[in-house]
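The chain below stands alone and is given as structure tokens, in the form predicted on its own.
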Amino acid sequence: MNRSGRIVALVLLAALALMAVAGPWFAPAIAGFSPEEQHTAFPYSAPGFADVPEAHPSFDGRPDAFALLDPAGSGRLACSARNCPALEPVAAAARVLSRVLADAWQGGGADAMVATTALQAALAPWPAWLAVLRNGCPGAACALREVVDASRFLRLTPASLASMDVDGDGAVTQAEFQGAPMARPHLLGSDGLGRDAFVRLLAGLRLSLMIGALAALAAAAIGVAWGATAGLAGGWIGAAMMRVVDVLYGLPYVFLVILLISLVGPSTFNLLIAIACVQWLGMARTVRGLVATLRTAPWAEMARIQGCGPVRLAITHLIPNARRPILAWTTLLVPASIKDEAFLSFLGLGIQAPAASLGTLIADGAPRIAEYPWLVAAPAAVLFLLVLLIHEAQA
């Protein structure tokens, strides 16, 4: 690979690693929604459709929103963290409006009419709020997007009215009030439990790329340590230690993770074990080559003479100048890694819910592929840049 084209790969690389890092930090602020925020009123939603997050970044200012909450007219919402009387009603009518949303989108999806009667039926106890979501649907059914869009004030949390209260009196004024919350998009769409698919995918790049990057490394320092060992030792010992490795090499690598986890139990910890305890065997060989050739050079050999021990001429000789073949076959157990891991939370012995990899992304989306692809596109577009990139920048 040219030069270039590596730099792009490295750096394309070095975005996907700062998305990894900070992702579950900056996600919920592009996006509005949180990775545990769940939506059941519309799951599998696609891309584009608007929704109210929970956890409202922003807000509209519109003032309309503040007198349809206060029809007292008393100019004031009472509302503290821990009790908002002002939002009771509204969360009891955000509750009923919600069921009646989830049979219309049931029904029809994004693009569904949601009956008059049935908004009628539930809002009857709240009749301005009922002409507020009916008003520029006259007709026998409202547009499911227009409702959604009009009933943004139902969604208001006692906790983003609270802190709107600036002089801190346990009350919101028509001059503190910012307005309803803004509906989001879902980037990616929703899953089968209305959770934002953006921000969880984040969260899942996260999970692979921190479990293959620690996988690899403890890989590595096993296969290190074992192959220097037996490099070192030579003889019947050296030649008993390798064959350890030929005889878990001839085992089938499913059969040997699935014994561990199923030994162990699923977990994201056992996972990584598992993962590290069959991807040092080809490093354990690299490692006794070279280790078995560089001890039978001169200067290993005077060091040797000089009282320089077995262990300590590993550490501060052989292993320093094998180096570089150690960091190039520990970077390639890194991408090598991140698909085991994919692979076996697809087949449910790896990440467990409501943890997000991957693998249990595109498992997710799997069974309903060919009605919602982009469930199962995203996570697996990203899985193959990701291994992509990191062979790329280390070829």
Contents of the next structure:
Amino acid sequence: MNRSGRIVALVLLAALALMAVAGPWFAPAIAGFSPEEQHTAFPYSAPGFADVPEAHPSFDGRPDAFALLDPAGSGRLACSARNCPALEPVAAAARVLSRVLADAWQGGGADAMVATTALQAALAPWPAWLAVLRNGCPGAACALREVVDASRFLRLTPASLASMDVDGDGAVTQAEFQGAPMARPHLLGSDGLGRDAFVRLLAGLRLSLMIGALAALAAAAIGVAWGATAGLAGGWIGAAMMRVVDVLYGLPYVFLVILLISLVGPSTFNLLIAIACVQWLGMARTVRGLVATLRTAPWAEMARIQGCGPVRLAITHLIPNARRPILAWTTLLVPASIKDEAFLSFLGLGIQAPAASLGTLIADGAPRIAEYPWLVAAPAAVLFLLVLLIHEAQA
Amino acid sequence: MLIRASKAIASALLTLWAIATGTFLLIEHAPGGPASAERRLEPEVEAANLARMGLVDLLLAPCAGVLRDVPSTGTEIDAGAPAGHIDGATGGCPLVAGQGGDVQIVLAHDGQTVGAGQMVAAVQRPGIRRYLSTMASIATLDLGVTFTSRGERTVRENLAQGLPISAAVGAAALLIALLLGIPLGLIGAARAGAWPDRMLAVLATAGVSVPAIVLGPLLLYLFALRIPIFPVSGFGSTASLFLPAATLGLILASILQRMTRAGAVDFLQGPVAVSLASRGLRGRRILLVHALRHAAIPMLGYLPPAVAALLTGSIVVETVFNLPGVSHYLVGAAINRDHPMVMGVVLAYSALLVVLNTLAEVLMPIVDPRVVAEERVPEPL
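Since the one above is the form predicted on its own, can you give the form predicted in complex with its partner chain too?
Expanding to the full complex; the earlier chain stays at the top.
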């Protein structure tokens, strides 16, 4: 592969990794759904089908309940006077309301009492909220908790939504009510439980990358330790240690992973350990060869003559000198571990529900591929791309 | 040659012994295995398995005190009887104390009886004896009874049902890989650097990177659902084997294409090819006879890993295409922690790979006489 192709692969790979790692932060902004959020009323919805995310801001004992009134978290409840002057009265009133609520919160937390009159004054330009308030807080004063509970009630009743439809077009926009629940499209459709495929894909990619990287690192650590020991020990001990590697090398290692998983039970941690337990062999061979060669180098002899013990020699001289091939091997282990993880999760022996990895996503979609091909297509494409890019980047 | 072969065979036997021993140690210490109380097995499974593994002592451990007092008159106790019957016995001992006699346990799966005397001996049997009898049963291909079949199916029966199908898929895949990979590799080498070579390189790169769990569903969707040429799933005709075999074959073909091309290009650029050409050999003959042979050397060494990849991939395609091969038994067994079944598959596949490794080792001098020649040449000091 030429140099430019390699750079392109590296950049794409970095983008994919960034997407996976930053997923939890930017996925809500793009999709609005959480990975485990179920919409059982609309299973297997096609890409583009819009649904209201559950993650609509609500109060659960935290001050960020005001997010309902202030979805952007900017401290303002509506647009500013500059970009939507028509809503400035609403915004001003909302600021008053927010101050009333914030004062009440500081005074006594969720159980603080708020005078209905104060709320009504603040909510005067905002008829929808008055309706909500009348529903949730009929008396002269009510607890902050009740006010915000009422806000949740707001989302659930079509009638209260209708009361907010200022322009009467049959839909409440966020211009009419900032906290209005908005339908968001399922970018890649949704699965059999109505979970957003895009958000789950991001979560799956993250888990797959994490397991790939961690298993590769663990395997590399085992391999380096084993190989260096065998290389330094030499003689019959080294030969015996390498004989163990040879024997294991000749085995169908994936079946060994399956055996290990079957013995200890499937879980993310066990999966990681099992993959690491079989992936270290190549590394051990490489490192042993390197160490066996390097220890006869003049500088290594010199170090030994000057009183450097074998352990210190390995850690401070031999392994650092072998770092390039070690690094190269480690990067080779990553796609292998990712493939192993996907394979085992596909069979149901790896990641367990409700967590998602690329393998479980493909496995979940595979039985209904005839009707809902997009559920397999997206994770399969990402898995293929991931492995391809890693291969290309290190070629 | 003979020394080489006998060395390889001895090493293979050693490997097989190591695998069997590792298997024994794992099953002995596994949580949820017969040596642990974490998982409760059906009594008939437990009895059958323990007897087969020579672990009757575990089954009868609670009887250690009871058995010695048993008087000698004939009473039969069926180890395959319902759980209630067995659990009703004294102190967890499957034998009813006091009924006495030459007590016999009848094993459900084969009607074999185990006498009281034998059992007393078994109770006091140390671990090393258990190990030896397990080794003996593995050596006679007796892999035990599956946990999940109420003691009625042995691992060997399941393997006998699944292996032919898996083997058919694997053999077809290997055939596809060889028929596709080697010619395309030679084409790539003959046209090195030109567009056919570059196109093949792109395809091979894709093929090397695509996991079977991606390619399998893709082929299924394209050639069974979109364009219904092949049956969707299940095992019926030879046509139902084509897509699974193609999934594995295409991936392996990509690897073989790369290896063939690399080996042939290496040869064609070397002095031997120039010398052959200067003696008037046609380019085609150099490519098809000499370059191919040169490229075949690393491929023979790659045969065992390739078969391992096929075995691994066969689990995926059998799941995707719903074939009743080995994976049908293996995956369910692994999820349900049916250790004997999983062990059986691991042992069988390990043995297969060890045999292939040995074969590759023994056959190597025929393809590449340099291997033996190098052994004769003394190492330079």
